[in-house]
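Let's start with one chain on its own, the form predicted on its own, as C-alpha cells.
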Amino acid sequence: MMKKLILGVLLLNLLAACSSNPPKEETMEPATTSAAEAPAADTQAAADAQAAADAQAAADAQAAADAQAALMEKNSVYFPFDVDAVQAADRETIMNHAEYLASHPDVKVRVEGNADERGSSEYNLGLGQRRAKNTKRALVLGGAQDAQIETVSYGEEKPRCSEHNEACWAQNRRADINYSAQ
C-alpha cells in the first residue's frame, strides 16, 4: 500500500509538473498626452492640411495658367481658297476654345475674319465676315455662349504675310479669335 501511495504522490508530481499554464497576454498602456501636447499635435496637423492645400491650389493655379497659354499659341483657324467653311483640321482648337469660354462666362473673345488678296475689298470683306460667323457658330456649338463673341472682318486688310504666293496667301486666310481685343 505505500507503494501506491507513493507511486500516486510521484504521478500526480509528474502531471503537475507536465501542466502547462497558458502565456498571459501582455498589455500596452494607451499613450497619453499630455494636454499641452494635444493642441500642439492639433496646430501641426492643421498647418501641414493647410500648406497642402496651399500647395495644390498654386499647382492648380499654374496649370490654369499653361493651359491658357498653350490655348493663346493656336488662336487662328486656317481656309482654303474661298472657303468660308471650318475645316476638320481646326475643330481641336475650335473645342479648345469652346471649352476655356464656356468654363470662363465673363471672357469675351472678337473673331476677326481674315482673307488674302485676292479678289475684290468688297469680296474679301463679306469672305473675312463669313469665316469669323461660322468660326463663332462653331465656338457656340462647341458650348461658349453667343454674348461673349463677336465678330469682325478686316478682309484683306491685316494681312500676316504679304509675299504674293500661295504659302503667303495661306497664311492670310483665317480667322483669329482674339481675347485682347475686349
Contents of the next structure:
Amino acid sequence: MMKKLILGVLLLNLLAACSSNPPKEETMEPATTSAAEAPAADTQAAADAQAAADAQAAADAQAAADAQAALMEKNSVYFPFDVDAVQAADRETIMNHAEYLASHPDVKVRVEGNADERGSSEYNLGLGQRRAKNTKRALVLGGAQDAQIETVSYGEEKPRCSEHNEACWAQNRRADINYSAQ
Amino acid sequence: MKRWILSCLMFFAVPAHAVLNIEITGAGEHQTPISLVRFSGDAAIAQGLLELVSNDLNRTGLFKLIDPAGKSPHEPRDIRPAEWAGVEAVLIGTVEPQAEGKVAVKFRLLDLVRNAELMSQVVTAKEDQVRAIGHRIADLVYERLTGSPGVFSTRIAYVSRDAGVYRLVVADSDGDNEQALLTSREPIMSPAWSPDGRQIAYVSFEKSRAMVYVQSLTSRQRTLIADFPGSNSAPSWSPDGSKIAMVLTRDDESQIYIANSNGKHLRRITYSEAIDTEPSFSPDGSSLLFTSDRGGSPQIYRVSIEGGNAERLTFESGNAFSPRFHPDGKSFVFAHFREGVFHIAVYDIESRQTQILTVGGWEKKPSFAPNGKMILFATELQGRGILATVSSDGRVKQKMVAQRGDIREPMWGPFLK
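Alternative state: the form predicted together with the partner chain, after the form predicted on its own:
Next comes the full complex, and the chain you just saw is listed first.
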C-alpha cells in the first residue's frame, strides 16, 4: 500500500515536470485512531468501558464525516491551457481522494473533465476526456481501484465561469472528482 | 462601405415569427441593380412576398434594390424601358386566390438591358406557405442573375442555450421560422445534416455523457447510434447518406470511426495517440478532413476513408479547428485561433493559401451554404452567442441577432431535394 502511494507521488512529480512551480514538500499526515483499552474487571468497569467505547465510536464517526466533508470540499484539479497532465499543485488533492477510495472500496466516483472555451467544442470534448483519464490514472496509482472510477468529459459545455478572461478560463480547465453522480 | 439595417423591414415582412434582427455590412464587388414591384392581388400576401424577396436578395450584398418609384407594372407589356433607367432587371407578378385556401403566385423576371424575359413561373401553395414561396422566388431570381442556385429555401440547424435549457433548433436560412427538434437540461452539440436534409445527427448528454443520435425531421423519431464507454461525438454524414463518421474514445483517445448511418459496422479510421476529431467528408466521399493535435497543436489533416497515413494541410501559427469542405471540394473553411481570438478562414487546397475572412472574435464552427457562396458561423454580441454569415470572398457580412438565448454550433443544411 505504502509502496503504491510512493509510486503515485513519484508519478505526480514526473507529470509535474513541466510545471513552473517548484514541487512542495510532501507531508502526508498519518491518520491515527487510538483503540480504547478497557480491561473488564467488574460490571461497572464493563459498563464504563462500553460507554467509553460508544463515545469513541461516535467521535470516530464524526471524525470520519468531517474528514469526508473536508475531502469533498476540495474535489477539483486544475490544468494549464491545452495541457492534460495532472499538476504538482494538485498532488495533495489527488492523494487524499486516492487514499479515501482505497480505504472505501465500495465507493464509486465519476471524474468529469472540462476545458476552457479556447478551442472547438469537439476538440475540447477530447481534451476534457484526456484530463478525466489522467486524473483517474493518478487516483489509481495512488491506490484507488480502476473499477471505482468512471470518466466523462463535458468539454467546454459546462463552464463554471463564462467570461472571456484567464481568471475564468483557469476555473474551467479542471477535472472534478464527483461522489454523488453514481 | 454600404450598410443597411433591415430590422425595420423585418417588422413588415414576418410579424408573426420575427425572432431575429439582421444587420448587414459590406457589398459585393458588382451589384446588379434590380427593381422588385409589389405583385398585384391580395395586398397582404403581395407585401409579405415583396419584403421577403427584398430581404433575401439584400443579404447577399450582390444586388442594388431600386425603388420602382410608384410604377406598378404586372405584365411585361406594361413596362416602358425609358422609365427604368439604370435598372437591369425587374421582378413583376400576380397573386391569385385558388380553391381550398390556396394561392397561385405567377412571377416573371425581365432583363431590361437585353429586353428579354429571364424567367416566368407559377407557384401554387397554401396561404400560410407564403414564406416558402418568397424564398423560392428569391432563389430563382438569384440563380438567373448570378448563375449559382440560391440558398434562401435551405435550412440551418443550431443549438440554443437559455437559462440552463438546451434546444436543438432547425430554422430557415434567414434564421426565422424556428422549430425545436429537442429540448434538454443537458448539453447538445454538433448537429449534422443528412445529405437529403431529412435527418439530423447530433450529440446529446441527456444520459450524462456524450452520445450520438440521429433524428428524423418529419417523424421526429430518433435513434441512439453510438453509446460506447467514454465520449461519442462529432457525427458527419457521407455524401450518399449511407455512412456516418464520428469520434469515439472507447479505445482510449478520441479517434475517428466510420459506421453505417444506423451505427452498425463500425470501422476505425485513425490510429494516433492524439485527439483526432471533427471529421468532415469530402464532396466525392473519398476522404475526410479532421482536426488533430498529433503535431503538437490542433491543425487540419486529411485522411482517406480507407484509413492510412494522414496528410497535414494547415501549418498556421496558432490553432486550426472545425474544417468543412466547400461544395466543390477545392477549399475548406475552418476556425483559426491566433493571438487570443478566433477568425473564420478559408484554405485553398491546391495553392495551399489561407485567406482570413473576418476581423476576429469568438467566431466558431463555420459551414458553407450548399452553393458555396456564404459561410454560416457562431459569433458573439454583448456576451451572447449569435449567428453570423460572411460571403466566401469576405466582402459581405451579416449578424443575425436572436432575441433570446445563447446560440452555438450552427450548421448550414443541404439543398432540399
